[in-house]
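One chain is shown next in structure tokens, namely the form predicted alone.
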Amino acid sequence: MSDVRFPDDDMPAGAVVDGEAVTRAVDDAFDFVVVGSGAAGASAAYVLAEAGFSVGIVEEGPWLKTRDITEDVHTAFSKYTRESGMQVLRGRSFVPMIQGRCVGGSTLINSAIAWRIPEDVVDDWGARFGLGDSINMRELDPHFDALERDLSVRPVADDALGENNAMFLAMANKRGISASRMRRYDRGCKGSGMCLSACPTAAKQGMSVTYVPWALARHGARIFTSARVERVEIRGHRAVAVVAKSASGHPIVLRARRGVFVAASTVQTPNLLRRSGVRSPALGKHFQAHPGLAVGGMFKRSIEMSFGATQGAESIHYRKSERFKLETISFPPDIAAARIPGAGPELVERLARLGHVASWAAQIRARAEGTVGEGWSGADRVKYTLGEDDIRATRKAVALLARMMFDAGAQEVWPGIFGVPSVLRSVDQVKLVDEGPLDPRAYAFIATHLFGAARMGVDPRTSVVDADFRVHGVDDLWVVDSSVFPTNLGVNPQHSIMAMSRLAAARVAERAKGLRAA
């Protein structure tokens, strides 16, 4: 491997200033300033810097490059995710919420699955809050179709499946459910199952060996990495500069001649702005969520989840009436052995046959919002609790991959659902998940795809941004994260995120081209 060389290796001579190692202030200037170096980050700086502005991006956390990525998931998380993987969002019950906290954002973390978003979406968006002249399909395909030029978007191939994707799509059809196999940012997948704790061979298409080098490397960006953003300076009601704090301590200025673009997440964003000064009466409200939750399963024959994409096939068959997607997600034995139940010789003797493990998984497209703020030490706090309709669309969810699963030979199914018994050993028991507690404590959700505090609309009462991205009652100062989107989904947001970045930043950046000619 050591021949190998990635697209990350070798950045221009002071293209990346990390944080970490910065002993004095820093002061520099930028057209553009763009907070976040995920999926939206990303995707706007690039965009920016290839039109022929100077582009500066800030990132909060490092950067892991290919050649340092270890199977080693305790360190990936505790390195490269927000509080180490132990964010939650606060309620009826505690939900583990999980976000990349380093170059390339979650996208390092994720499995790189392309969704263009649903045209119901996009028309509900229309109806509801004003933004159909603007946010259609019309305007999105263009970027869509950039997007998936650039890195590469196709179904996994048949020497990427694995068994456990295999399985999956063999069980929808025998059921009628239609499936498919995943569309990612895939350039010559390898099946190592890693994909949650960062791809070891550049395959998976993340931002941090694509966009934000590419940015760097073929159009003169530089990056901030290791530095938290206190605040954006607004004077006169126009966004002129980000402050932020390196990891050594120094103070980084960042002045911005034409404007700032903020993608620092549904979470960070809100709290963000509030530092800013911003005062709009929506900003934090409508959090909303995909809640997902896995149901594993023991069989005779060996599954192999290490080999694989690690999530390599789905069905939206049920998302919009019943509001809930399957979909396969293959776990590290680091993670899977904390889902494993039993305890003493019956947990050892699982864990011993954790090659026969197959695991799916649901996301509910929670009709539940929260809100985003600050607690007293200044941490993001989130509260949200999931209504009765969300847990009666998860038990149907549970119940029918169980079933699928028992189809499909599993001598043990594991729901993962307080006061249903931990092991189901035959499909007439699942009507025991069909009957389970309507309390969201009783199931071991986790958090990934969040939307919306800080969300698009033409009204400045219930809305922060307009419909070209920009907050309300402030110039040049742009929202181009998810926290923009007015609701949820029902599909994985990443590729959907991007777009509406693209979008904006080609918005942007048509107009300063046209007052630079003038």
The other form holds:
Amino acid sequence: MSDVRFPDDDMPAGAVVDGEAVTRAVDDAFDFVVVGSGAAGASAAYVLAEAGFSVGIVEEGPWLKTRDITEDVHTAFSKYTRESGMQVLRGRSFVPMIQGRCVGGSTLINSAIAWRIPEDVVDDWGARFGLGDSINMRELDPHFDALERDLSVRPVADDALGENNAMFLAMANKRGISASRMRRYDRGCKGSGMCLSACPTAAKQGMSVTYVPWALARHGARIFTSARVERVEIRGHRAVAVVAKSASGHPIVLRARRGVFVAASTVQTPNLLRRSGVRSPALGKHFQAHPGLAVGGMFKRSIEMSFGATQGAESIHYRKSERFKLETISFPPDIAAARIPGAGPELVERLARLGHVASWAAQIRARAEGTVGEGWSGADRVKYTLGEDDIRATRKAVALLARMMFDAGAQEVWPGIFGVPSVLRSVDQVKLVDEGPLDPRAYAFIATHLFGAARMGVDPRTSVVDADFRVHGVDDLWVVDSSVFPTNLGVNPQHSIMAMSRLAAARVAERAKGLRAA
Amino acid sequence: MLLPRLFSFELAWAEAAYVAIYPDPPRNPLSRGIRAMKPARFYDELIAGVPTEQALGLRVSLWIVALAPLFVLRRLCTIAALSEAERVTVLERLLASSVYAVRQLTLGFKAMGALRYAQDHALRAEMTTPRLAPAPEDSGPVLKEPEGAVHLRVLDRAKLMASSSGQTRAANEVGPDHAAAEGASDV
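Output the structure of the form predicted together with the partner chain; the preceding block shows the form predicted alone.
Time for the whole complex; same chain goes first.
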């Protein structure tokens, strides 16, 4: 074990400034300052640094090193997710929302799924938001290609598939539903089933083991960790600096000679822009998500979710027609225990048979829109309530998954819908799901894919950034995370977020190089 | 965090409720329940470590659980005064409550206990390891195990890292500058 070196082990001296250890005020200057080191921030930082510009990255959370990763979800969530993993969307119901708050952001705790943005979504953005000339597949494809080379995108390999995923594929196939192995960032996945509490072997290619260390080690970028950005300083309609505070309480001022990229995430970016003085009627509006709901099933035979890709199989068969995507998701015991019905002997009896449990999920391309604002304590606040048509889509998806599980021989299925028996024991009972309540409070949703709230468009009255990612009315300030997406996608967004961010950074770098040459 | 730490009576409530949710053998087929893991202390530390709003929610959920005998059983006592079987009944009723806030907060309480219960490595292994040999009549549809599949019944981190060392070294070496040729055949 001692000879194993991970990409996040060795950084050049001075490349990482740990905000926990800062003992005095910091004042530094870069060509570009990037706020956030998740999928969007890391991609932009890498492109800018590779183009020869000096880059400073500011990250609110700490750097979780691969060798410190444990299987314990509590430790991971309490240290490396926002609000200890207890953040929620508020509306008629409370929907848990997990966001990474560490170097690499949510790429540390997601399942590394790589989906190119669907063409129908891009066409819709062109038709409804006037973005066709700027955001199209011709522009995006080279960036997807580059990402797939850099991060080793490939379908789940046989030796990391596992039964939970294999059974999903077989059952979808049996019902004539098109399904496939997921394409993921994968450089040697061992199927440890630990994607949700971070990859113990760095195989997942999260940003903390790829673009961030590459930007630092190869291209001289610098990262300030555990430093919360308070505002972007805008002088005379131009972004000139980022003002942050270290976890140790000291001010960090990073001056930006050429501009600032904001990639703080859909929830944090709108509030950061507000604190920075950006006034836009569209700011904080049009928040969208992909609420997800998992269905569990108990089998007599072994499933062993603890082995195999956490998420390794999926179907977009109903993405357009019914607005849901089906996928597998293996839960570790820490999370599964909360989702398994019952308390006391009934609960622990099921927990003891977790090796026989399969878990599949539906991801809804919800039409509902919410708002992002600040709460009484200055905390980020998202208001969001799913509509009836979104619940109808959820019901259909859950019923289909339940039927697939019974097809596979499940002894019992747990639909996770209040008002429907928590344990279904035969396929005949699935009709109760078909007729389930239309109240969002009845469904055990979780939200992981977030979009909008600083959306892109040509009209400053209805959008926050223009088609080149620039905040309307402010020079040298770009937003590159999924807050600019005019709509949700219906597929997992990390890949699209990175491609969009790369596109933005490449355009800015190109222009800046031109100016430098001139 | 603005809220005070849990008082001793609150710790007793949390302990009683968690021991009912994750009981000791023989009411538990796993080798042990949550009692030995000091779940009340864990809950207290959890509350101390999260933002105020979440801490308030966790505290309220404890009080709902603690005082539930009053409105579930119409008995003038707290959860700590009930037998273990009665506690389970009360908790199940809360989890199935028609009042959204009550069932969600109780679910949150149960979930926090799960975080503690599953922290134990040996217990995780017990949970995730299949218990029964597959029965031929229940083998379900033909699902061939992928050739070469490796079953990691207990995650052995040392072995996992050792086996990945080759690839990890490669990952260190392979970056954007070198990846083009390798990636081309993968994608």
